[in-house]
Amino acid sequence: MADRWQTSRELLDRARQSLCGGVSSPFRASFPVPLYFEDGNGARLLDVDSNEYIDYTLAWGPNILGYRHPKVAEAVSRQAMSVHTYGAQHRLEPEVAEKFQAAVPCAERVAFTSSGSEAVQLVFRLARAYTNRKYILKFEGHYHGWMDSVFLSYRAPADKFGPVDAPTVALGSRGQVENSAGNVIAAPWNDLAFLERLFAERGHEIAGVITEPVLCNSGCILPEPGFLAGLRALTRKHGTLLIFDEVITGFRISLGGAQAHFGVTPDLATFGKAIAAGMPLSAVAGRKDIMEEMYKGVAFGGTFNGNPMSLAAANAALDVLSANDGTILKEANALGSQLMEKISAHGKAAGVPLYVCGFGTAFALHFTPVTGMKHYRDTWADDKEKLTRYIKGMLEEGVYLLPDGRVYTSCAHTEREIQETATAAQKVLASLA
């Protein structure tokens, strides 16, 4: 039999003897086949050996308008053709910071960054100068950029975490610095009981909270009801801040973030990914009071932040998505729900134990008998080698998908791709009964 992806592998056997690993992130190292790819139109992709696939990576969660949207590549080539980056202001901050402001409810005030880690860390700063407190609190599995503050309680071992009600702070990485785990605190999610004991006892001490409002980076699992609004409530009555990070939520499960979707607003969030549609930019957004200690002695710089090529890119990418309030976004969502169902049903025909969870434009594919995730540690009964052979058996259908069972959909995905998507998933889950 032909190798489908012979091209590929020759390249990436090319890229080792120059490229770290062959690959630019050690993340895209893991998918079964590391694929090289030649275009990408709407939902689609097509590799350097012309096999063409349905994505739903989207660039690890990007491109929400799918790869070429014209609007986007307009305005990018555009400004392509003049100044790149000044290292200095330009007419598209304040336009796009006010098209941020008009969407999100907690940006009273915005900063861009280049990276979601810059801006994560940009909030840790801001919420221990604010507060004059040291230590963060992270939510087991929920995952904040690499760096070595907040590099913790990911994705280590199991038996690191310590026993759940008791938890312990794992590092995450070989080389990272112990003393790193001192300033942060970690906890499971979902669990608000939990927290009101933790906060009677050291909510003096605790800076800020930071979640992701829909935990995305481990599992796609939701936020139980009313768990947001008493983070919210418990985070108040003690003067710690809440930190949303929606560098995955954000302009994908609805125009404002999650915090627009749950109803729950934060002192402090961080955005990505989306915000410009596949071009590099971030945010921190928040306060005034809090955004402003920027100015009085709380260091943040960055020679690309604001730069011209990504501003463009966000500043069309806003137009799209907030035209005839969101509903573009709404479409999308209510596709990828269709596609979760599709998927499960599929499934449970197949007689495969299979749990969908999350939102319509992210959600994640879970085999394992587990019916319902509350937290991190429900993860671990996952079974990892099927879900490597589904991915695999999904992409000889011609189905992209992320190596940790994550689905992306964006606004380009149509009927036709949702029902494309089903068939595959539908023979391929056959095969692993």
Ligand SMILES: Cc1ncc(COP(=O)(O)O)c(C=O)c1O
Given for the second form:
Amino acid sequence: MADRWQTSRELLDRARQSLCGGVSSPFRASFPVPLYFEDGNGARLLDVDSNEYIDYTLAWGPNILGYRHPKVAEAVSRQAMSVHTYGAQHRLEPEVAEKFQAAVPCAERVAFTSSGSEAVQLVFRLARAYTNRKYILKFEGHYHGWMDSVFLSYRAPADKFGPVDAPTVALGSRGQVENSAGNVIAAPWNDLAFLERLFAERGHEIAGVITEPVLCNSGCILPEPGFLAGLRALTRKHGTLLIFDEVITGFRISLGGAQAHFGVTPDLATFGKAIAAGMPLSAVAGRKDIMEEMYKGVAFGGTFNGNPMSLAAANAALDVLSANDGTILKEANALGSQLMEKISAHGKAAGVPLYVCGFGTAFALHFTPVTGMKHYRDTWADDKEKLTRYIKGMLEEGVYLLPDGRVYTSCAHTEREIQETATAAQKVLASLA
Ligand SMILES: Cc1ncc(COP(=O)(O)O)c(C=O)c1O
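And the form predicted in complex with the named molecule, for comparison with the form predicted alone?
Now the complete complex, all chains and molecules, led by this one.
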């Protein structure tokens, strides 16, 4: 049988001779078939073997408006004919920051950085400086970038996590400074009773609690009703800052992020991925009194911070996303929810143990008998082999998915794409039964 991915495989073999591992991020090596792409438009991608796919990776999230959105393309092209970076001030900075302020509840002040990982480092430093405390509390399975200070209790082997009622902090990488674990406390998510006990004992030592408001990086698990509000009250009571990592939820679950969606305002928040609709940009938003610590001796830098290319894209993206009271995102989330329901129904009809959770534009498939997931440890029973078979089956049907079962939809996905995808899922799920 002809290999429909022959050119991709040849390019990967070639790349391995120069580019370490043949890919630009080891996370990308986990795709069952690492593809090379030639082009994309709307919700579709074209690979180098001329295969077309409906895409649900969106480059791991950023392409919230789909590929080559005309307004973003036009803004970036215009800027490309001018200066690409100044390392100094220009008009787009306040223009985009003001739009951010208008959209995001906690954004009394905004700072622009380049990647989500960097933005997280800045909020940690601000939180520690502001409170004069050492510890950051993070939740198991939550991802906040790959830096030593926080690549902890994420995808480490299960035996490194300790018992659920007394979790240990698990290092995530060889070569990681071991004592980074000594500045962090790990906790199971969605468990307020656990946190109340912990804060009664150690609240006075905890500078900040960081959480993905929806656990997108470990299976798109939703916060239980009242959990985020409870976390808000608990952190306020103990003088600890609440930090939402909205790198995925920002400009996705709603224009104002998860904080607007769930009605819980954190002290600080990080944004990235979708905010510039495909260009590299991240941001920290937060309370003025905390943010201004960075002009009182809290060091922060970045050569490309606030560069006009990325801000031109963000400016255009914000205009598109905020038009008509953010209708476009509401519609995208509604359509994504329909896809979730269709896939669940097809799984049930096929007799495959399948749990689908998340929200419309970011959800995940878990091949597991477990339902009603609460935290990361609930995903340990997932059948990874079945997931890989599903992803490969869908690829053969012309649907491109992330390797961890996460599904991102964009404002460019239409009913046609959703229906075609549901039909493909029905066929592939039946083959897995
Ligand atoms: C919630 C969250 N925070 C932080 C990051 C790190 O962002 P970046 O990859 O831009 O450094 C990611 C990346 O996937 C993320 O999902």
